[in-house]
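Shown next as structure tokens: one chain only, the form predicted on its own.
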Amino acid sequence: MTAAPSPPPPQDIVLVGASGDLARRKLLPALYNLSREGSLPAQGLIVGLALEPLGDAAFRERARAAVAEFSGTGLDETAWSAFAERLRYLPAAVGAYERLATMLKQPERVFYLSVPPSAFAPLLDDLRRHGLAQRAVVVIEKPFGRDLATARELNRTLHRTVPESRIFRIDHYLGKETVQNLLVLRFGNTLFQRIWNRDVIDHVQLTVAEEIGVDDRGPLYEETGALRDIVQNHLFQLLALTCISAPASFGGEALRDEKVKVLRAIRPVHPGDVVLGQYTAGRVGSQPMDGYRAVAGVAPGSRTETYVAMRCYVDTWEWAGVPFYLRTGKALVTRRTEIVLSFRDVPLHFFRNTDIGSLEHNRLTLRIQPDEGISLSFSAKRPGPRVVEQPVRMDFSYGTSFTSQPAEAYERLLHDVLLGDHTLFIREDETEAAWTALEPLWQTDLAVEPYPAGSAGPTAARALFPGWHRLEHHGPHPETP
């Protein structure tokens, strides 16, 4: 994790799956922004490789449209011209890898595998057979396997092609500014550092809620589901960063070492501590949405989960006994990612002879998206002659506190890949430790509860934990059953 942007050494970049949605929405706009900022290598091509029979000109037109729609900074003609000169395209047909080997000029090259997990192994074999893996860096998207056994097999396959030092398992949540700020909040402020443990914290909630449904990703989502798509990576990474002890340094392997310790300490999740759901037809905002089973490529009787609520425990000295409540879902009432730490009650309630019947938990909320910021809620006396408690908030917002816009997560992470900085990426032992915690769930036929699109999820989630924060707003009150 570099202190300031710097130009990486010369290298070629190959986007495998360049005609897909991830390349269009995230990768091409991020690379364009890096080019515009002078943060790409001074020399090197950007080659798109995909099944569609496109040429260079058609690929550039698609890339231009993607940048115009998704870059966040708009399309500057001068910057675009410089970026477009780098772009090439190869259809993934017979002889493509031989042509690619002659096209690439830089001895260093990055292969970004933006493809379904089932395509990883044959692609890696092709790179190795055609001599493209020498001095190559491989970037792969989650999910990293389907369970512990397949994750280990994937790691063995990767290591037959490139060593661990040249593998970047990318989780875009780790590139978000608010996630990185969690480390500064924890380890740069004595106030929070001293209360960040089981002595003061009652429970922790981690939420990744999405308004969108599966859309046109039916066949891919049928292979994954919410447990593999979000819990094993995004949510467990947020949990690890919440729980880590102070690393020896803010870079290198020190941070990843501490995350591994936390992930290995997650108690294997009991099936009775998990609620699965699948959305049915409903309305998200003002828009109607079909149910998951109506999505193209989804089996009519599919039991793939689009929602997960889970209780788990981290058996370390600092966190033993503190329940962690994780939830994620598609087609929910709102889009929100947050971490909420609820502190223990006061030891003695001496307001019992007043109009204060009970006190709300103090809460620290880290809003990761969309309204990035941090809030601290605590109790205050409402003005007036009576002693009446009211929860109030101290609030920090990135949008109002800083004039500059943070870089997009993929922009930050791609730059780190080009620099060879592994700090914000997932190591082999991290992903295997995360899968280990979920192993008991694959041995159990869990029920999948229906919930209407546009709701807060299945009612069974509130039975698991009645104190979920309301998804409808950022207030301090739990959801009402």
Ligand code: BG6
Contents of the next structure:
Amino acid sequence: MTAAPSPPPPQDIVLVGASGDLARRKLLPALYNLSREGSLPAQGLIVGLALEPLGDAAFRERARAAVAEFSGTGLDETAWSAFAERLRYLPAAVGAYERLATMLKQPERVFYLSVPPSAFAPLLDDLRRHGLAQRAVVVIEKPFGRDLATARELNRTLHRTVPESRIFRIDHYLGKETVQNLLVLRFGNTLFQRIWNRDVIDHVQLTVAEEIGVDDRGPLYEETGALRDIVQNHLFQLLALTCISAPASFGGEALRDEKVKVLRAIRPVHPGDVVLGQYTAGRVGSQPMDGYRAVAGVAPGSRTETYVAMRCYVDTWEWAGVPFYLRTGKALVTRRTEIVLSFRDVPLHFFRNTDIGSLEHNRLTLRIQPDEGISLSFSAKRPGPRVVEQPVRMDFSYGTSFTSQPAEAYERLLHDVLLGDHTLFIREDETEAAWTALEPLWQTDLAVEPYPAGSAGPTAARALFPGWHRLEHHGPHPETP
Ligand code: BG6
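Can I get the form predicted in complex with 6-O-phosphono-beta-D-glucopyranose as well, since the one above is the form predicted on its own?
The complete assembly is shown below, putting the previous chain first.
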């Protein structure tokens, strides 16, 4: 995460698993956009490696279609020609690594492993055996294991071939502009410094709600579930950024050092503080949606959770005793990612003998997506002879304050990989600390509550915490519950 962008040094990029969905939807369009902006290295190839027996021309055709559909900027013929010149394809057949070794001309190279984790070990061995691992940078996607033991095993496998300093673990939430803005909000404004702790904050809610179902990812999702898909990574990263103390500097290892302190301080989650759910058939907006168990590749009696609500605690000096309520789910009534900090009550209610009964908590809402922005809600007196309190809001919205469109998360993160900047990537100790907090849950047979697609999740979540910020509210600005 650099203060000013600079062109990356010459390097080759190898997309392993180049015919997959991630390459099509995210990686190729992101690389094209970087190329268009002049943010790719001046020299270097982009080599697609995958099992399919394609040639360069067919791969370019696919890449072109992917760019046209997913780049968000359309396809500019001049920009496309410059980008397409770099593209090569290599079928992952016998002799592929020998050919790769002769193709790659730059001493620096990035290997983006967009393949299942079970393929990592043989792949890394191949790179080592063919002399390709020296000075190689390896980029991997979650899942970084499925519990603490497998995460440690994965880290050992990686470290046999590449040191930690050349591993980039991607959590695309850290590439989101509004997530990075959390750091500027917290450490660029005196206003928030003194109030960002247990003295003033009553509780915090973190929500990653999705309208989409599991669709065509059934077999993969059966192995994952919402705890591993979203909580261990995206939600815990948001929690870490909400709770960190000011890093000694911006960049380098300082931010990750602070995050790992928070992740290690998450008290192992008590199974009684967790509600799991699974969606059944329903309607999301005007669209009917089948239940999770009807998704292709999902077992008819599956107990995989598509929803999680949980309470957890961060046992640090700053946050001791403050409950953090986390929730995520598929097929919910709305798509919304937000962090809501609720402030403590006033010490004395001067207005108790007026029409103001109890006051609302002051609340700071960080809207990460959609309708990105920040709002602060507080009490005001409704005009008129009676003293009647009404919650009002001060609102900042990205859409109205800034005209430029932020780069897509993958674009931002790929650029950081090319610059060798680790700030927005997950370190080995972070992922292990996050798994440690969830360990008690693997030893417990938790009930999975059904909820209809298009609802706000299982009703049991309300029993865990009645004060959830309502998801049902439609329109751009969530209002009071
Ligand atoms: C991915 C999960 O990491 O994040 C998906 O595997 C989820 O299940 C996605 O849909 C959500 O990302 P975003 O950027 O749409 O919030």
